[in-house]
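The chain below stands alone and is given in structure tokens; this is the form predicted alone.
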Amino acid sequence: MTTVAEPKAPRTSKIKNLPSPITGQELVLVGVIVILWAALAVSTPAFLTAGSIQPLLVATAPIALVGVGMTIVIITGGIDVSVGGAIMVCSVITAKTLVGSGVNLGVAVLISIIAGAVLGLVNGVLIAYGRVHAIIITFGTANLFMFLGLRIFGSGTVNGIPGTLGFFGRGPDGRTLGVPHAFLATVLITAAAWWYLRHTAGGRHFFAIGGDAQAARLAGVRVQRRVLLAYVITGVLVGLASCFVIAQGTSTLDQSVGSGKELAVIAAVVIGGTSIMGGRGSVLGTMLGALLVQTVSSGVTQLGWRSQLSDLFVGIFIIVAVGADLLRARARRNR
């Protein structure tokens, strides 16, 4: 196979978009992060203590997770609306399954894995060769999943889920140093992600693809394969967070899980600097995207706000980062 490699002339290139070991959009959101931090910490003292920030992080997780195969699919110039009905039906496969038989972490983790990776393989054998556009497909999908998740809930809750993921929850088993298991996941695989995107030539097929695939195509790059991983990939990823999602909660999951999940990460991965257009993203904005949403939304609770406020700030955010990203493209079209 021929690979692609950037070539000496940048104005002709398909992957010059390619990020940098960290972009000024992740400058920014660090120092954001960092100023919000520090007036939230004068605002309320609590804040920057143990108790809060651990909740934080775990809250974090996976958003930020299932965020990293979100920015993938976007980068290829897709887009996925259908993951929070994803995380339902996984979550709920997998509690029902921690109820029904006792299974160990390591087999709770792996059936909720495969659910996810069957979901995502749907999604990207309909997008990759069915040759319809990915909002269309995922909005379809979404209400399906959501339709399957709610008949596999029954009429009802999912009661007496045993501690079994508690090695990804909130409590002293879920921690290691201080930092939530949860959370240093994420971060290892978003390293892996980050790493794969930068320094393989199967990590820049997948900017190649964003900025013309058909340029990408004619360049040796197996389009539909790529982007059918690309969604397999959100659906392991999803899999995951959703072990994550389970772990936060108590002995209960409700038919709320999932609900507005989609957004959330879509948000973070915008924020993060992830162009909507796609062919440029950056998986460590994503995470910094979603420190910055869970920290908002945090901060808006622990100073007695309103929580509509949350969602205004967070819409702030997307725009600004819209606004900024178009405004780049414009500067190098006129270069």
The other form holds:
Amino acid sequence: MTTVAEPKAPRTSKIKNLPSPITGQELVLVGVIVILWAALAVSTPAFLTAGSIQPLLVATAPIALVGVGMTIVIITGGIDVSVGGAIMVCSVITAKTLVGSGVNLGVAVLISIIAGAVLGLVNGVLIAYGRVHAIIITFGTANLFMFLGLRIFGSGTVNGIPGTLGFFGRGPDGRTLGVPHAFLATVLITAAAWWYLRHTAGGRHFFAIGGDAQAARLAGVRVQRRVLLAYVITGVLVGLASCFVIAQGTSTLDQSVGSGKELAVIAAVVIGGTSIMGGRGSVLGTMLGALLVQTVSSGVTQLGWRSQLSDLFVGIFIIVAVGADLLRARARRNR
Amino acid sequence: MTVAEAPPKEKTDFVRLFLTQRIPLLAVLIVLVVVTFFINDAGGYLTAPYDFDYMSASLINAVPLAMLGLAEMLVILSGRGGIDLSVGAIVSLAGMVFGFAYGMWGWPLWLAIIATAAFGALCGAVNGFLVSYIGFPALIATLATFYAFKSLAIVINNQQPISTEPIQQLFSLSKSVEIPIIGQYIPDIPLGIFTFLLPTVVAVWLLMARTAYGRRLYAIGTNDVAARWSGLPVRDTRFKAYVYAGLISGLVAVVTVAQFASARPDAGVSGNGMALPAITIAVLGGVAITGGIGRVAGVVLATLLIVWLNAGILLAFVGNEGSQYQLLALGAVLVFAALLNGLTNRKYGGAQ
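If the structure you just shared is the form predicted alone, then what does the corresponding form predicted in complex with its partner chain look like?
Time for the whole complex; same chain goes first.
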């Protein structure tokens, strides 16, 4: 009898240690998105057409992509409010390179990613080794990045950006079988991050750090290195997202690029059910959160309402999503 | 082991003083900034004279900055990750309310100001209710209300600013005046300093240093579990911190409307917004982001430092380069202050 039970024991415990692949919040989000799409399809016939859904997916991509990095950062108990400034720096560097030396797609993406990684490294080093609260440091670096971005801009805009990045853009070059490449890349990266966070030791360490950094250190996790890695990952994704941002725009890049994106990304992460206190969260939820936010802003425009109203809905979604989570946590405690 | 050995040298005492006491450090930095720009001015490197008149005139920028810095101080002091990202959005929305009340409905000025402050307090109460009674993390709750208030402020009057006759005449509130008796010996000082900033500073100082509420706020920020077991009304105290922050934001809305001579729907959120500089000022002024530590004097000195630094930078560069270098200065000063706080925590167990 015992010989039968023994080989089973580790397997059951392994399954128990892993959270379920999709959380209740994510199911609710899927439901809300489906209902919204259905409602929009009924009220505005133009909504459920390729011409409306494709731009929606393309616009979701950069927010969701940076959101993957932000999710990892927030899982470790940190936060990065400098991603807006970082997007500005990466996109202006890439745009100027495209205009100046006409590099090809691969080189442009590589330059953007390297720039993003360097900015992420700056944040990571200051936070992991300076041992300062992440929100303060990234508020500071947000200003520094914006300064850097504006200096590179010089005066005015970057004009005449060639269509090299059209592969990620809104146009017909940016789609395969009707699916925008930018969205496809985001889905693939989100899937990879989902697997990494759920099924590898390194990924689980992020959760351990967010749960209790001291306990994680005593359990043998190299806390500082993992934290540093979280910010570098965010930087790399910011680099790629900046390419999407350039591709979405016209041939002109103006100085407002990236402005306010940090709050949009954090909103997507929070709506997706990631706990701002660290230790809990999922990139799948972030993806759905970004999709929901973009659906709302797209829907508000198509219904002919004032586009600024979508911010009000974003605020309400944050309150409802986090409030539901708080109530569930309270119910768990009382049980 | 080394504690019992020879008494610490005088030099380390100085270092310790500057690291643990934020106020002397800020005072020295202010003197350093002012002297630097005076020397640059004397050398003719600036585009306009940097003198006491200019410094005094630039104080108009200190009014909203210091007031919102104090608002952030109150919520950050309350602990448990206290922060208020929505102050800028409250300024926008309350400013529109003031625009309606004073500029359109023709209310008397005092009533309009009271109504605006009360409306700001109501917005703060939403934050306080979510954070203190429901248990939202402050960052999330105020992020959500930031979006909501920002959106409402823009939608409420169809994106249009209100700049009717009475509002335009309010601009006189932000002009500089000569102080009676000693006025001829010192530069004219912006009126907003006396009508809004000083009363707020004194009120917050009295609240923090001379009332039981102030003691309670420090207590819950330091350790809210201990405070609860000591029988303090933790939720009520934290709730009120957000209400006061909203109240101050409402007053800032009036100042901002007067300064622009127009109630602009994006006054508090355009560009970088007002919350980010306010948080920077609070942290630079020695308010610990973990709560329970922070003083009014620190916030006021930090404001003076940033205002006079920014004023000098504006003269040191031509065109809009100056405003870019202001970003650099703000970011560098914030990172420096944060690293300093971290170092102080490790070496001396925290600033005071």
